[in-house]
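Taking the form predicted on its own, here's one chain by itself in structure tokens.
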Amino acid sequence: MTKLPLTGVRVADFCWVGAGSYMTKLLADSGAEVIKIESSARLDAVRLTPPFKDGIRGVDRSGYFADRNTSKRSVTINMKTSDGQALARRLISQSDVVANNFTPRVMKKFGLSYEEVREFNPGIVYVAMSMQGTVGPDRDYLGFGQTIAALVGFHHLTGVPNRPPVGTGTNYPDHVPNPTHAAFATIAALRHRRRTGRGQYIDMAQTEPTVGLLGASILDYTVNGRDSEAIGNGHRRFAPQGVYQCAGDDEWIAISVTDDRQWPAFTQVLDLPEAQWPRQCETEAGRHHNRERLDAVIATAVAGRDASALATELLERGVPAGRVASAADVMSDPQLVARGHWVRLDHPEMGKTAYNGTPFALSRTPARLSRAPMLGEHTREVCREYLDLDDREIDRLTADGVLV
């Protein structure tokens, strides 16, 4: 079997919830041995986050947790105990990477700040993914993806004009910028260590990769002095652009006419007679000026049309369009299926379920996913392999509330 890119790398994973767990999942799917340190005394909140398999709650039944923690091992160590902290230090001393997404004070409280870890493992790659970094006046604030999106202005840009912000519907910071930036920074640090023998400290404030998504709005302000505002499904130049309801129950199509050449094809496909739109709609500026009138005409024109068939027809004529897909549609999307995106893994409690594959595909060393771990599933074997504990000592530590 081909070795994966990160085979031989061991990660002590203190991450929980979304972004941190997704970051270490990317490493695990790429071959790293990721040991997730968690505890039944303070559960990873995602273990208690729906959807649950068959709607039945349980720490090993969350689809969200399973998808974000593939290919890992789970040990339960109560980090509030001095014995638990000592075990964690022994595990880190044998690791290449230690990762956490706590506020800065948490790892220091455990005696596991970067400065302390470096004393007994100078080659460590230490990844800290707190919300706002380890310096600055707001360093100790706790937050999650939705908090971060609001904090950096994302929610200021999402919503319908003259109405309250609505957010993005999902926590982009958790799923896109933060885990991927952190994963690639970690890989770069591992490469640096391989070449120089020196470890690194990666202090990634999760607000900052998220700010990077706002490039155009930031530039609009710094260059033009203009504060971007929410414009719903509209565009500052393109029109028509929006989401329009089609025939059927909750069926919608997204359409954007992005240049003057697309306009004649668009009117032909929708069978819009010239009498229904002003002459100036032949230009981008004219269409945008008349966008509200156009939206009303289009809403009527597409109301009885099949969304998928209409999208196909528009695409064939060079007009950007797409049916608004449901989760079921995405699962059966021919392109995703053809690329092997969905991976089905068998789980002791959830049975065979679908998981996202990695967001990249390596041709020679493609990722290999295994199912997410049950809570504490590997505690005993990790204690034997890396901590030199025998069953009697493991039983004692369990009874004392350390390995729980």
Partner chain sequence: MSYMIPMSSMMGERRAPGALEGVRVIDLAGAAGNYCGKMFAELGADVILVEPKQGSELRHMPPFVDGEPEQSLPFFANNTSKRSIVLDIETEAARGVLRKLLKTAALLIESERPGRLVELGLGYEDLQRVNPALVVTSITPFGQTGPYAAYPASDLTCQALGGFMSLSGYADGPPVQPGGDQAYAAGNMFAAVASLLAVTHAELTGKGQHVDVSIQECVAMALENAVQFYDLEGTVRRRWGGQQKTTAYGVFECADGYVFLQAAGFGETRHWQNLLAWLKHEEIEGVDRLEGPAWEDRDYFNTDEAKQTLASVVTPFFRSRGKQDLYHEAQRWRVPFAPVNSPREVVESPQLKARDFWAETPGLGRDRVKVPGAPYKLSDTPWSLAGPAPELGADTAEILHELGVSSDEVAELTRQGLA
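Can you now output the form predicted together with the partner chain? The one shown was the form predicted on its own.
Chain only, nothing else included.
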């Protein structure tokens, strides 16, 4: 088999919940050997978060956990015990990367702060991705993706004017901005290590990449003194642009007319007679000026139409459109299916279930996904392979509540 880009990189993965676990999953799918250190004494909360296979709760039944932890091995080490901490140190001494997303004090409590780890593994790339970073007055504050989105302006910028801000309805920063940025920084640090032998500390506050994505709104304030508000489904230039209700229960179509050439096709597909829109709508500026009036006309024109069929008709005529796909719709979306985006992996307890594939295809070294590990599934083999423990010692440490 072709070596993947990160083949040979070993990661001691202390991450849990969302962003951290997802970051190390990106590394694992691309060849890194990721050993997830968890414990039944302090479960990764996502193992207890729905959905569960057949709706039945269980630490090895969460589809959320499975999707975010592919291609890893799981060892259970109770980090509250000094024996557990010693084992973790031995594992780290043979690793290239340590990753965690705790508040800064937790790794210190384990005796595994960067300063401590560097002493026995100077080449380590140590990634810490707490919510607010290692320094600053709020460094020990806690939160999840939704609170981060609120804190950094993202929630405020999503919604309809004069209604409460709406956010994404998900813990968005955990799923895209943070894991991707952390993975990028880690792979970059591994390059530096390859070239110089030097490891380093990466302090990532989960708030900060998300602020970076809102650069234009930040600049609108720092340059223009204007504090941006949410703009609904509109656009600062394109018009018409919006989400309009179609026939059926909660069926919507998203449409953007992004240049003047699309306008005639758009009016034909929607059967909008010229009498309904002012002549100046032939230009983008004119349409933008009349956008509210256009929105009302379009809402009426599409009200009885089938969202998918209408979107296809518009797309075939070169006008950007798409139904607002639900989670069920995306699973049967012809494009996502044709791209093989959804992969079904077989799991001893869950059977075959749906996972996201990687959203990028590398022609020479495509990612390889294997199913998520069961809690402690690899404790024994990792203990034998890296910690030089024999079965008797493993049994004893299990009985003593260390390897649990």
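If you superpose the two forms and keep the largest set of C-alpha atoms that fall within 1.5 Å, you have the rigid core. Residue numbers count along the first chain shown, from 1. Computed from a predicted model, the values in this text were never measured in an experiment.
Once both forms are fitted on their core, a CA shift of 2 Å or more is seen for V166 between the two forms. The rigid-core alignment places the CA of G232 2 Å or more apart between the two forms.
For V319, the Cα coordinates differ by 2 angstroms or more between the two forms after the core has been superposed. Structural comparison between the two forms after rigid-core fitting shows the C-alpha of G242 displaced 3.0 Å.
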